[in-house]
Each structure stands twice: as structure tokens, then as C-alpha cells.
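We begin with a single chain expressed as C-alpha cells, specifically the form predicted alone.
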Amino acid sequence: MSLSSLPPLREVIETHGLAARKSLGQNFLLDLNLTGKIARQAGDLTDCDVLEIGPGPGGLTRALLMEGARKVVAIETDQRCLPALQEISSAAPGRLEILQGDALKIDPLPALGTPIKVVANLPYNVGTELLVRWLTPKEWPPYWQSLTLMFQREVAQRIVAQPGSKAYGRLAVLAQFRCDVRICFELPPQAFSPPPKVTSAVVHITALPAPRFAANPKILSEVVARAFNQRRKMLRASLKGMVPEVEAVLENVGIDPKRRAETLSLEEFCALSEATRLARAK
């Protein structure tokens, strides 16, 4: 048996029992023209592993077997899914590995040759916790050249948002520090199994060679959690204890504290960090 030979998505759920568990994030994008546009939004993959993280029955993971993928590492952790990955496995020989278990547990670099890209339809109730995740190793450039992943549309606005708009907060710093952002396309709820209450996006993350500007990318870290897990609050109150002094500290940057957290740009946090290093080297 060949890919192109597999029965459609909605007869693999059927033959295997996979209706969509809410309890795992689950909804199934069946429309295979749909996860085909997905996979050429990483590009070229003829000489990349592909990681994808929750392939359910499959349609994805086709995807990017079709568009040329040297190998693709799967974690799936429902395990009703993995006869049907496993009839993937079959048609394209050598090309596919099924990791299965929890995605937030699991190592899957032991699996994976470079380059690498992440490819992924995120189960909603992990894709944000994966994508810090992905955004904040302890060394930079990462493991990985690009993440090409489909979030819920809200979630896809915060990590291409800009300053002073109300998506503007830590995922967008986060992102934009280190890496190139947009958004490819929307998909309505219909077009996924069970139709989710929400429309979703497709993310593609570049990892650029270094950070945008100069800073410790873990006290940015801290410095914007605490900025924004107060937003409305103005800074000198929101970052109170986070250094002495903490006003001088903004001023010395050239940053008014009586201003908020949406109105700093990258460049801004970048300073403000390095600022409260080095106030915490004194």
C-alpha cells in the first residue's frame, strides 16, 4: 500500500473508533487538501525530520510524508490512534516513527536527525505550554529550524501581536525576540472534526541566529511575566520588588514607570532587562 492509497480520514475514524476525546484537545482536520497547504507552509522538507505532535488519526502526518518529509517523528499519547499511524507507517517504510505518550514528557531528539522542523495541528489544551517551551531552551539557536503550528485564532493574534493592542503580551515578546513571526492562513471551525466554538490559524515561527537585542533571555522572561500578569497596572507598581529602586531602574532606560506593560516595545523590554541585571550585579 502506498499514501496515496490510504482510505480517506473519515473511514480511518470510523474503522478504528477515534471520535475526537474533548479531554485530550482533540479536532480531527480531515480535509486532506487542507493539511497538504499546512505541510508547504515549512517549506522545503525533502531533507528534513519533521517533528509533529499529536498526528491523531493521521491526516497531517500524511501530509507531510506527501510533501516529502525525510523521516517524521510522531507523539501521539492516545493510544486508539496508533493502529491507524501505524497503517501510515506501512505505506511510507522507514519514514515514520510513533512516539507514544505524553508530548510535555517526552525527549524526542534521540529520534530526530538535523535539520529539524515542528509541524504540528496542537492539541489545545498543550500548544501554548509547548510553545514557551520551544521558545525558551537553554541555548539558542534551537534544536529546531521552524515551527509551523495551528492554534486557536486568539492564541495565533498574541504571538504576532504588536504594542498597544490587546493581544500584546509575554507570548509576543517571547516570540519576537528570537525568531521571525506571521500568520499563514485561517481555518474555520467546520472545516475540523468535531467542529470547534472557535476558528483557528496557522502559525510559521523562524528561529533567527540570535535575539533581536541584547538580553539575558531569562530575566526578560521574568521581566515580562511580571509586567503583563498585571497589565493595567503601571509598571513602577506591576514590577515593585523586582529590583530596588525599581523606578530609577526605568528611568535610567528612558522608560516613563508610570507607563504599562502594552506600550513597551521589544527593543524596551530588551533594555529593561539588561537594566535589572545589572541593578542585581551591584
Second form
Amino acid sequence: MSLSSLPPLREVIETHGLAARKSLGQNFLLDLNLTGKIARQAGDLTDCDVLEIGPGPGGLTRALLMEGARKVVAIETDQRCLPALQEISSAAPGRLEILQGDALKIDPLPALGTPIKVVANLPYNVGTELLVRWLTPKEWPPYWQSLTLMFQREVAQRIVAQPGSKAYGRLAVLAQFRCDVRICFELPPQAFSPPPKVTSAVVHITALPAPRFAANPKILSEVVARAFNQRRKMLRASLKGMVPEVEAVLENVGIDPKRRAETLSLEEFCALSEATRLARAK
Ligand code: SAM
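Next, report the structure of the form predicted together with ligand SAM; the form predicted alone has already been given.
Let's see the whole complex now, leading with the same chain.
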């Protein structure tokens, strides 16, 4: 059987008894036109390996293979999905490897060849955790070229947010520090089965070769976490204890200690991180 002659996804779900489980964040995409549209946001896949998290019954997996991905490595925790995924694997011999288990615990790298793109309709329960891990690897550039990910719209907005907006916070700074980010399109709840309560959005994130501004990534993460943990407070209060003379450090880089975290640009956060690093090295 070829990929295009696989049965419709509704039939696959029925045949394999894949009643959606809320605890696993299961909201399936059954429209192959839509999964094709998501796969195409990742650009040309023909010379890439693709990492997919949570293939479920395999709607997006099929689209990635039909768009020409060299190989798809898919991590799925729900054992019930394996026979359905096995059928896709048989229709695309040698091009789909399924790793069964928790994506937070499995290292997919041994199964992947470069270049690597990540494409996933993420389970909501682990989506943000996975994103933060992808954005904060030990080395930069990371192993992946791009991330094309489905999130709740609210999370997508936090990734692309600009200073001064309510959505601006840790995710925006971590993502925009070393990546280009954009929201591709939104999807209404009815696009999924069963429909979730919220609107979703596909985000495309491309890794830059180097950070936009110089900063130690670990210190930047720490500064941003502290600053936004108490986002209503002035920086002199929220960053208290980070370095002995925090007001002087802020003033040295031209930041008024009375400002709040959400007013700082990415460049200012990077400058503040560098000043923190230097103050600690004294
Ligand atoms: N990709 C499919 C689609 O678009 O129809 C399913 C998407 S559904 C939102 C999320 C999928 O992630 C489910 O199949 C679920 O079983 C799986 N999942 C949930 N937690 C997981 C985890 N920790 N590791 C791997 N897969 C997980």
C-alpha cells in the first residue's frame, strides 16, 4: 500500500480503537489538507530528517512523508497508536522510525541524520517544556534547523510577543534571543477531534547561526526568570539579591531600576545579563 492509499484517519481511529485521551493531550487532526499545510510551513523537507513528537494516529506524519521528508522519527507515548503508525511505516519503507515512550525522556538524536527539522502538533501538557529545552541546548547552533509547532494560541502569542505587551515574558526573550519567530496561521477548535476549548496556532521558529546580542545564555535565562517571576515589581525589587549592587548594575547599562521587566527590550536584557556576569566575576 502507498501513502496516498492509506485509509482515512477516522477509519484508522475506529479500527485501532483510538478514543482520544485528555490526559495525553490528544486532539487529533483528521484533515490531510490541513496536516499538509502544517508540514509545508517547515519549507523543503526533501533533504531533511524530521523529528515529530506525538504522531497519534499519524495525520501529520503522513503529510510529512508525502511532502518528501527523507526520514521521520516520531516519538509517541501511547502504545495504542503503534499499529496505526506501523501501517504508515509499511507504506513508506525505511522512512518512518517510531520511538515509543515519553518525549521528555527519550533522546532521538541517535536515530536522526542532519539537517534536522522538528514538526509537531504538540501535546499541551508537555509542549512548553519541550520548547524551552529546544531553545536552551548546551551548544548553539542547536541540532535542529527549525521548529514548526502547534500550540494553544496564547502560547504562540507569548513566543512572538514584543516588549510592552501582556504576552511578553520569558518565552519571548528565550525564543527571540537566537531565533526568528513567526505565527503562520491559527486553527479553530473544530479543526481537531475532539475539539479543544481553545484556538490553536502554528508557530515557525528558525535557529539563527548566532545570538542577536552577546549574552551568556544561562545568565540570561536566570535574569529573565527572576525579572518576570515578579513582573509587576520594579526591577530593583524583582532582581534584588541577583548581584550585590543590583541598582548600580542596572544603571551602568542605562536601565532605570524603577522600570518593570515587560518594558525591557531583548537588547537590554542581554546587556543586563552581561553586566551581571561581569559583576559576579569581580
Ligand atoms: N500528531 C497527531 C495529530 O496531529 O493528530 C496527534 C497530536 S495530539 C495533540 C498529541 C499527541 O502526543 C498524542 O498522540 C499523545 O498521545 C502524544 N503525547 C502526549 N504526551 C506525550 C509525551 N510525553 N511524549 C510523546 N508523545 C506524547
